[in-house]
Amino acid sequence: MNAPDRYERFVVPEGTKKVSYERDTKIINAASFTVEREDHTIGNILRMQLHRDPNVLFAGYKLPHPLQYKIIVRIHTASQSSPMQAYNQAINDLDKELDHLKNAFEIELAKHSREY
């Protein structure tokens, strides 16, 4: 089979950063973030969270190739914010939202476990 090993989809190679940042030289307050070993799941969630920020003018992502396990997230912000601030805020907000979801799930699971 000519496909890469399955673990290559998830394990970041040594010496490779999980996230790299590259400023756009043509557009002010625009940048690209390359996130290694991620796919549409993280790309779409991150894009939707970025769209909730009123300072974000554009947020999108792409997978360069199906056999390259990385996404490129592109962010353009208003002058009050920077792409790095928007990215960090989106990640922090998602972390809080997922913690809340996990806690709510565990509470409901405990309620139903006691009933049975």
Contents of the next structure:
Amino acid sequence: MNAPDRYERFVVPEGTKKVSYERDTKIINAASFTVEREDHTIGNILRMQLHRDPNVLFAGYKLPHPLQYKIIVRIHTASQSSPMQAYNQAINDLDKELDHLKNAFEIELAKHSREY
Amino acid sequence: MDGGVTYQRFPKLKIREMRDDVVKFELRETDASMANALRRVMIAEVPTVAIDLVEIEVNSTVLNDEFIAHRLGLIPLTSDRAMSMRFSRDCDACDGDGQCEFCSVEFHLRAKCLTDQTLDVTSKDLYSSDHTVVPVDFSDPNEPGEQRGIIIVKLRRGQELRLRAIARKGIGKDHAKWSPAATVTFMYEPMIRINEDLMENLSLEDKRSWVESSPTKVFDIDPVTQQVVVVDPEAYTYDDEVIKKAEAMGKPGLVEIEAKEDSFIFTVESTGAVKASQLVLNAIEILKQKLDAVRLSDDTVEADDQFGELGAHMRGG
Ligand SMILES: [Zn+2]
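The form predicted in complex with the partner chain, contrasted with the form predicted on its own above:
Expanding to the full complex; the earlier chain stays at the top.
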């Protein structure tokens, strides 16, 4: 009767930002990104992609609680970069990787469709 | 933004086997986070269409209304259109009442048993208002006579079922009935290296008992040369049994097995809602959309620029 709606797990409530950004007050070039209604799927690929960036000194994510439908991504970079720059870079690189993957799959698909 | 810096990967992909409902492929030169994201998206975030609302007109069957409604929800419907459909909750053309072409499809079912023979009510008795969204047909093309609908309920003489149902677009995260995936798994490709020097020194009997210590058939003995050979590396389940056996025999290092951390073998099985190959493509597309949704908005960046200036003022005095 009073169960929360299931879509609360993946629909961002009105008036809430999908991604919010908070600088670390003590450490320069460190910040936290709170991403609403995302989980390990996005958290883990972002973290691993950030690790490929040599300017990233630290990158990690956490899912604070299974019933709080958000993740927190924390990034600390060297002075040549910034958390925002690294975050955008990671998303762009992943996006391009997926474009490449889609292409590769379609080429393979065409090969196999011809065989049968 | 900044010209040309990239840490992008260029994964390699090879399809091994493909049927409508199953695809097996190798994914290389990427990492487990990408493989796992694809797996998770295929299971929980690629949309399909499934029955979500049922209005029962007559039900004199042995199953109660909600039991039947639940069974109807679980019937896979062909969902090639789902990627371009709208979710009823964000459709502005309707209130999700089943009359809307953008977000819902209406079904009717009417069945009554008039004989002493038990009547099976199956997914084939569901009549769709949209020929592109129909219950998945599992019949074997080699046996055209055989009807293989999914049984919803059985009727005896005099029992009747009459209902209207509305199917909507949804994702597995909301309810598993919307998941297009029967199973999606990936394994690391194993690298198996036999230490030939140590192996040479084993008697045939020892070789045989070592080969048989593996619960799956990974190794065998060549009948001609009597050498131990790897016959099926992918049968290895990372159970460590052959390694323990080698140690127990006093031959540690007889075999070295490692998981190649950048190579994955995927098995994707679909429920029939979309073709397995299409499921993979849809997952890539959905993952791209998800990434796009987590980009920083302009106002967030602007707010931080101001914060940065403020900080500089404070630091600079
Ligand atoms: Zn609508």
